[in-house]
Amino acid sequence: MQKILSIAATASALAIAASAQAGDVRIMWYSDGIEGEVMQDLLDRFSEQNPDINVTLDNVAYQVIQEQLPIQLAAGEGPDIARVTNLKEQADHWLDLTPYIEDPAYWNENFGDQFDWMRPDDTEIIPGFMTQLTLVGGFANKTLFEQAGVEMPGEGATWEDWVNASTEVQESQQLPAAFVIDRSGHRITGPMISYGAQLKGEDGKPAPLDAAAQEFITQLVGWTESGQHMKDVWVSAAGTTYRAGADEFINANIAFYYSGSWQVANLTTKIGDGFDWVATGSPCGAAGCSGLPGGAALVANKNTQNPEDVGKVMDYLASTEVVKEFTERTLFLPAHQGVIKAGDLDFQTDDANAKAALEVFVAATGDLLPEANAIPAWRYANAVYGGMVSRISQAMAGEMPVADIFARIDNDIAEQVAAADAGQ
């Protein structure tokens, strides 16, 4: 059978089914940065050893991730194999590739940490594994910062320190922001965390927003309010739709960037030698300085209609050799225990501020709260982060003052809850 492997820029998620011709095998894939050209690279390898498998690569917008293939799954269709940041509340859509890939155990001791945070509570299945984990964190552009004579806050600096810094660098440099945050209920819930929020309830639900919540948002809206915190990127998209803040950042619009690891390898590619830039872990609240970790996994649809031939490429995949040789194009830190543990990565970039960079997310992962721990596993965490970023933005646009926010942001949350208890 004549294999085909394609990439196609842009696709309706609506028209990707779940291939039905045997020997057929199609992959929703969306990237951050180069890591779809990776992927390609290496299926065309696969491809030449399995002529019989035919792989289909379809890049699509992280929106389509998001928005269009739950309804797919939903609906018993989607692709045969999806990479997904959405692990836990989609977990009951995912395959048990056990019965279909070689060696289980194999699996297990190299991705098994991270099972929990994608398979359906109570359960021992494989469902697929994690293409990279990523930890949320900030940058600074070393360059002006030091043009304006301003020192960058070090260990231990709070957010307040940060931003205060980042300030006087706009006011120096005549910036238009002094720092921003991606537009992501996900990106704000490890600043929430440091300052002491505890978002699960004792019956495992999300908790109303508690005053530490409450004060890193009213702060985050004062911050947008006066300027300092870019309101654009929060205020020019609708409802929980994602933004991230990275081209603001690349430009030199700002001093101050908080987003996460995977952000990386598009900040060396764009930025080049435009300017110095370095990671800085995250800044400090009451309770500590967490990021939150994550990650995107590939992961297999129940609905395919060749399991045998996904199992084969998911084998290919999560092979020692290829989860290397993609951590070491990408820039991504590992997930795979064996590529961890053997601590021989040589990351394929001449940018010391990439490399710099990528060790400074991996000693943040000490700094990490058992609170910021627990939330990939936690299934209510995107109805937590879709609750919070409408509201926050409204009151960022001046539609409603802060304080009103909190009870709307609750009874957003628990009518997501409800739903997603409904299956809905």
Second form
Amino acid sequence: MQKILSIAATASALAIAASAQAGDVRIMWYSDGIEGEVMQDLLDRFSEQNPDINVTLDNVAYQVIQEQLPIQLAAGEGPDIARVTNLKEQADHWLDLTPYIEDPAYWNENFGDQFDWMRPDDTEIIPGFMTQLTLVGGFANKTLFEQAGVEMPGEGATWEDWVNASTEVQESQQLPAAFVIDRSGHRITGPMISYGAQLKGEDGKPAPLDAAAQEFITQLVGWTESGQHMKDVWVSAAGTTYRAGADEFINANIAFYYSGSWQVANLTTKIGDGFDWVATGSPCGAAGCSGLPGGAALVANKNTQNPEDVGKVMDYLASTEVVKEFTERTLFLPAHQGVIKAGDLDFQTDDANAKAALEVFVAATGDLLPEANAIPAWRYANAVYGGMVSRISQAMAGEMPVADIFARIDNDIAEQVAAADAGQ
Amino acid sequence: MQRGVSYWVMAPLRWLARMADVPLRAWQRLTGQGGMIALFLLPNMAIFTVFVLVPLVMNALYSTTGGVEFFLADRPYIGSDHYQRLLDCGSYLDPLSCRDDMFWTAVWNTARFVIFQVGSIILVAMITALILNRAIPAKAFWRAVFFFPVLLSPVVVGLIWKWILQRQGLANLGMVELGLEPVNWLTERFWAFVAAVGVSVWAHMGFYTLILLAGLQAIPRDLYEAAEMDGTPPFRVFYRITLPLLMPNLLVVLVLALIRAVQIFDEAYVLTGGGPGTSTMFITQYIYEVGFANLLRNPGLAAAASILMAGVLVVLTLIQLWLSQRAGKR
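Next up, the form predicted together with its partner chain. The previous block was the form predicted on its own.
Okay, now the whole complex, with that chain kicking things off.
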């Protein structure tokens, strides 16, 4: 009987905990580096000032945000607030914060440039704010280059320049590979645009891969076959699964790593004084030296039971002082116009590599091509990313010649777009 | 008569039992013995209906709808489009000639996996059972050793072997120490497939070994003694006595292993992620990727693929039932 009673009591407690209580705000959060700790710290301060609002930060893996959150949202469930990168695709699920925040004009002024990345087309809602802007770009292991006696390519260096220099380092230092790009369609889109690719058709839907896009993909597969590009990261999964190459760079297995600004805190924490590294910006193609902008946003869930409390939490986290502190401690690039214009950011790190890297990324925003700037607000971007990753991996694994994958990529993207548009 | 404490403690329970007995007797008077059977089966059937039948029907309905919406009501009816897409092939033997080549690649990968994994598992489990059936030292210990992997979570199995087989893992470390060239176990198509089969055999063979061991121990000893007196060679003893008498157990092992192998997912997914390329992407992973993991999810297509897979499993289950009945008649 005691057992039955305890089971009943536990079930009741769980049921009570599961139901949203007035004053409860749950945030689903993932971390690339130390931002989860920083956010918890900031929220603890909010809770002290607002004891009637109970904020819970659920730290989850990025995969949960990518795979489980969409299903929760579609089912009318999910956390009150979430940190997401898949912004446009899920735009219909975000709450319009306008009635619940103190000063919508402040939000529009400071975060308005990125609202179109996360709200449904042709709407004026305020769905949340970018916790950081990101820019895709490269990192080089300076120590390895020095040990190999190879000069690092300078400003305006092309992808070939970087791959050739890294290959010299690879051969000299007996590395498993010269460089790696994260297994992600997002990551290779910037280089393709730098080569002159036009991914968006005139009708706003994905265009078939053009010669420039095919050129970069062919080169990338070729570099993989020759052992210059690290095969492991791309062939270690099927489908569209994301795989980062950061650990290979941190373990000094490669000379050059192409990822993005969000890795700065991760690299500085894990590499420490193991070796010197620099951010390089994006190598150039025929059309430019563009990375790809993006970032993570904190958005409110339309299904929340406590929109007023959510509004208060969002107001606090979007305030100038909190954004500035969050940015300085996490080593992220801010999206807040006021913080950017003030220009008095004091990034809290003793690591000279990290400070220099952040400056490089800020400078690299000037190299962004218009086609790259348009991608984050494009609702079909994910269809393009997904279509490319799985097929390029097949070519890298030797399952089919690279020339055969282009038609299949176009076909996959068309099928995905048709499936996504069905019923609309 | 003196009554102990337990009598009074149990009194409320007895009272409750008597109370429950009244409607049950009434029900039995009304419906007879058949009604009682139905009543006792009801809870189980309710659970089966809620957790198996209803999801099955919903899955079938999803497979006839399109779009990316979650709720059935929001999804447009598209009939058999998903099935047509999955079954549209130039040649079913050549996945690349199919409209959804990933599905057929996964189907053929699964077929290859089933052949090699089930073949290997029966062979290895048989050899292990034959050894464990002999008078060897520490027999109980060895039985536990071979059964232990069955108790591990498939994710743990996948992770352990990933650490062993990755580029800088224990296997390559050992090979380098021995002066051998390291092998890209998980990034070469051939080796990754071998690893997926090998790890699965390692993880599951203990269960089948136990079934075969039970069968071996049920074979009367006097048959072996008679064969020994006749001077029958060991291979002939195995071929003429052990194998025929073990056949019912072997059939059970075969069908159970087949059903399990068709559903391969967790340990292979953790170990290889379906790569390199798509060389270890099996049908369950295809369904998972399409329905849940892809950047643009297609639950209708995933549901259609799972219905086709369920068809294969139903056929295998029917074979198992038929074989069991045939063995029972003997």
